[in-house]
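There is one chain below, alone, in structure tokens, taken in the form predicted alone.
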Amino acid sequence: MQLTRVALSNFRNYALLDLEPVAGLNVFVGQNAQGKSNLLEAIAMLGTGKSFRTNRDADLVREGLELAVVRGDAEIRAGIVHLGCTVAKSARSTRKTYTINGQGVRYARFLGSIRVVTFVPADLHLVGGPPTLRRALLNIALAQEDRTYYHELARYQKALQQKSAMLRGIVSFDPDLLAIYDHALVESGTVVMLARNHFVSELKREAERTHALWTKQAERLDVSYAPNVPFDAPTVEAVAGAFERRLRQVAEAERVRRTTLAGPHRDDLALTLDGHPLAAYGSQGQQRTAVLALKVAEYAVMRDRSNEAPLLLLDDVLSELDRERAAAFLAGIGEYAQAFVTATHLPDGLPGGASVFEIANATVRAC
């Protein structure tokens, strides 16, 4: 996969930009607040349809204006695809619309038209941060490659919201309606848990292999799926049965606590180093090395599953790593088709043939 063109109009601090990235490594160098992160944010939106920096779509529109547009052309296995994302802001609301090859599409159709793996400074908290960060890693990767996963996750979240509203007393309690919500949770939750279990088994293999290479097997990283609802076997029958039993077990507690207590919305990734919880016992350097290994693994799994390398976006993270770890990460990426790196200065250990661009005041210039 290769992004051959990205065009921005009134996106963040960009009035206009028309850029033709090259295959391999594209490095964007510039001082802070010049537009480096904004550019990678726009590229990521061509894959995920959402910002990796904000939940407020209005923030994406250049100050004082009402419309921002992100367009991109990419060469994928199926041919050339033309993608577009428009953000329209008004005093009352903000709305995003999507196009593929000039035709308007829903978000679910747009998602994953091209696949991206992002590594941003916030990802360095994947180990010590809350489980929501680790679930987001799984959800973003799986939703890009499998529309069924996205559909079932959305269906699960809708049923979860409806059940939670009933438990909190926002709507009147109705045992028959509660049973319908629980049935929907089991159906969609089973699909979600099985997909996560399969993905993490592949993520585990790649992350542990990469980590062992970097540490010369001096430390052993272990990555495993930690479902909130344990199951005996990765089958529909076993997972659905376990989920149904767990919902019956916690039914009274949920009524008392007025919240949902069981399901994949409480899943986690378990990360240990030499058998000890990494968040509690790992040094800052050890935790960062584990995060690097996870991101290399995410890239590798997405590439191997689709038989097509995703775009790799590294937003100003190398500056937060020491020279050895930054070099190890760059070397560990392997044979990527196209990657985008932002930095305040040229990082050490860049592979030969990297293309370098300078960004200043939202202007991009090839060096």
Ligand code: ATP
The other form holds:
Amino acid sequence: MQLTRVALSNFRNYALLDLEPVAGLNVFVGQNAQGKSNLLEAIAMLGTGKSFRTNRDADLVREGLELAVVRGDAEIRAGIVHLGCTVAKSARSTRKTYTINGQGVRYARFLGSIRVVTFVPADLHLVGGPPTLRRALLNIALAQEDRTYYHELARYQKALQQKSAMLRGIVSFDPDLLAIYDHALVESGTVVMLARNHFVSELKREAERTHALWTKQAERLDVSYAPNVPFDAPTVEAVAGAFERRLRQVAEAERVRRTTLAGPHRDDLALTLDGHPLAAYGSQGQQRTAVLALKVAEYAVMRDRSNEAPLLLLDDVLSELDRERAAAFLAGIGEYAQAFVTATHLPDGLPGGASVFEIANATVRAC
Ligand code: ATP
Ligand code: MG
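Pass me the form predicted together with the named molecule as well; I've looked at the form predicted alone already.
Every component of the complex follows; first up is the chain already shown.
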């Protein structure tokens, strides 16, 4: 897939931008605070419908104004698609709306119209940081390619919020209602766990293969799904049965501690190097190498599942990596259809044929 046009109005520091990216590698170079990350954030929103760095949509609207618009034209296998995302801010609330080919659509329909894989400096904490980061990797990848996953995850989170409010005493305790919430958690949680299990088995294969190549087989990375509720077999019956039993076991403790204790909202990815937990055992460099292998794997799995290369967005990461790792990363990605890379200086070792743009004060100029 390829983005052929991006148009912004009053998005972040951009008053107006109309850009025609090229196939292959697009490199955006500029000093700090000029609009490099903002541009990548806008492009990512065309895929995920959400910002990769804020949950506060109001921040996306240019200061002092009320309406931000991101538009993009993309060539996908099915043809040309025109995407739009509008953020309307008022004193009371902020609303985001989406269009495909000029027709208003719901978020769930917009999501994944084009697919993106992003790599931002915060991802360098994927190994050492909290499990939320690793769950986010799974959720963002899976939600873009599997509508059912997005739908069931949303349903799970809603039931979880309701259950949590009851356990915390925000709404009065009602055992019948609690049973209904638990039932919804098991139903949707089972779909989420099975999808994660399958995705991680593919991620594992790609990440371990790439890592072995880079370390010349000297180190062995192991990536596996660490579900909060273990199950014997990847079947609906086994997963739902295990989840139901676990919920019964923790029911008393959940009431006493006034919090939810079991389910995929506590899942993780287990990462080990030569059998030792990577976060506690690996050097900084080893952790970084593992992050790169995971990102290459995420890209490969998304590409192979849909048979179409997603857009690759790299915000300021090549400069964070030493020359060797940056080159290894780009080589690992191999054939990307289209990539967007930002940097404060032209990165070393860029493949030939890259198109370079300069960003200064929210203006983009081809060099
Ligand atoms: P760096 O190299 O430091 O990462 P950058 O080019 O990636 O810089 P951006 O994150 O894109 O910089 O931000 C560019 C500018 O946009 C910043 O000065 C930021 O304060 C500004 N900005 C962010 N949100 C808004 C907004 N809603 N309205 C106006 N300006 C904004
Ligand atoms: Mg930036």
